[in-house]
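Form predicted on its own, single chain, as structure tokens, below.
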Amino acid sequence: MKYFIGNWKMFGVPKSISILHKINAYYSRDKKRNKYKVIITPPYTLIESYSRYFKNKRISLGAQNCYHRDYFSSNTAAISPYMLKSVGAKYTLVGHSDNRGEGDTDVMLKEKVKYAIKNNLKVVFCIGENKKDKNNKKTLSVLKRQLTKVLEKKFNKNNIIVAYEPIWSIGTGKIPTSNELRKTTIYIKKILKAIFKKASPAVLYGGSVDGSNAQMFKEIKEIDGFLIGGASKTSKKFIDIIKNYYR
């Protein structure tokens, strides 16, 4: 199963659930559509209302971030997996890169994954190295170090989904070469498997993905599908990038 997963960041008003709409309509009629699930994930605001409208169809809805805390607290503006998981959401992003340069903590994405878990929310951890560590060719000991930090064999492997996005890549329009992406992946797996004492969980790429280099991923077995930033604000796009996946 390959995932095609649309990230929002701060994009979006109650009538941009036209765009899911295309998308749905696309996601229903077509012939391969057994062979990948769409999840979008938009902004908190509209999580409640598109999640009820898509309750029934094939799209499935996340979060973009939870707090580090359960239930309820007193953090201003908190928003924990349990009042995520309320309103509609089947999945949640942990550790985007955005969110890391904001303060976040091993420590607390640790929490933020176990707490989603519990609330069985399907959890897209996303890992990344920038562009000093490409350049010093850290690259691999960064990916290691964020995930045996963060994910341990007692989370369950199967609501677990890794997302390698280098930061370099994101919006620049700069993508690592076939070659790279492979061996990255390739040893992306190799730790997970490592931490679970069993098969990897699907690991995505993101960054930079749009309609006119996908068809370049296809080749990369290894890659379980793509976080898609920008190019999931236009049902066009978005469609355009599984189209030519599949073509």
Contents of the next structure:
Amino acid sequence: MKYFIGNWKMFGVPKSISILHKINAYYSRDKKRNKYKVIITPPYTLIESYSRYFKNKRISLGAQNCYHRDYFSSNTAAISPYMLKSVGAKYTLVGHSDNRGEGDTDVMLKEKVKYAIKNNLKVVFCIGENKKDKNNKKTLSVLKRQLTKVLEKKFNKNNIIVAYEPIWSIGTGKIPTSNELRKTTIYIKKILKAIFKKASPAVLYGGSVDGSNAQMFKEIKEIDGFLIGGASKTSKKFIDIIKNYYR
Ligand code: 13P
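Switch from the form predicted on its own, shown above, to the form predicted in complex with 1,3-dihydroxyacetonephosphate (13P) and output its structure.
First the chain shown before, then all remaining chains and molecules of the complex.
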């Protein structure tokens, strides 16, 4: 199963649901539809209304983040995994570099993963090195640290998807070479196998994925799908990625 996950970030108002209508129409008719899953993570404000509309449709909805506590608490503006589940989210991103940059620590991320799974959300756990790490050839050691500090065997691997998003690639149009990406993905899967003591969870790539590079990624069969930012904000660009991937 491949995953095409659209992360809208700070984008979208109620009428933006028209984008999902078009993506869902394509997805529902596509002969290849059983090979992949489409998940969209709109902002918190839209999860309830979109989930209600798409309840019995193919697209699934998720959140972009969750708070590191369960149920209710007295943290202003915080949204818990319990609250997300109650409005129809099936997935949540955890550890996106935007949120790590705003102060999410490994300890907080571990709590987020724990409470998300407890509330029956699947976690898309994001990792990635910055430009300096890459230039200093620290990519693999950074990724290993990010994975081993947060993920544990007790988190059933079926509830976890890992998204590798090099920070220098997000929104820049720059992507790793296919050799680099293959090597990195294989390494991530090796670490995950050691953590979970069995087969690795799915590993996605994110960072400047669009219709023009989708086919290049197809050559790397170790990649189980994509976390897509900018190109998920219009139906055409998002559908182009799927079309070109399966061309
Ligand atoms: P872009 O696809 O815009 O580079 O964003 C990637 C990303 O951060 C998705 O979470």
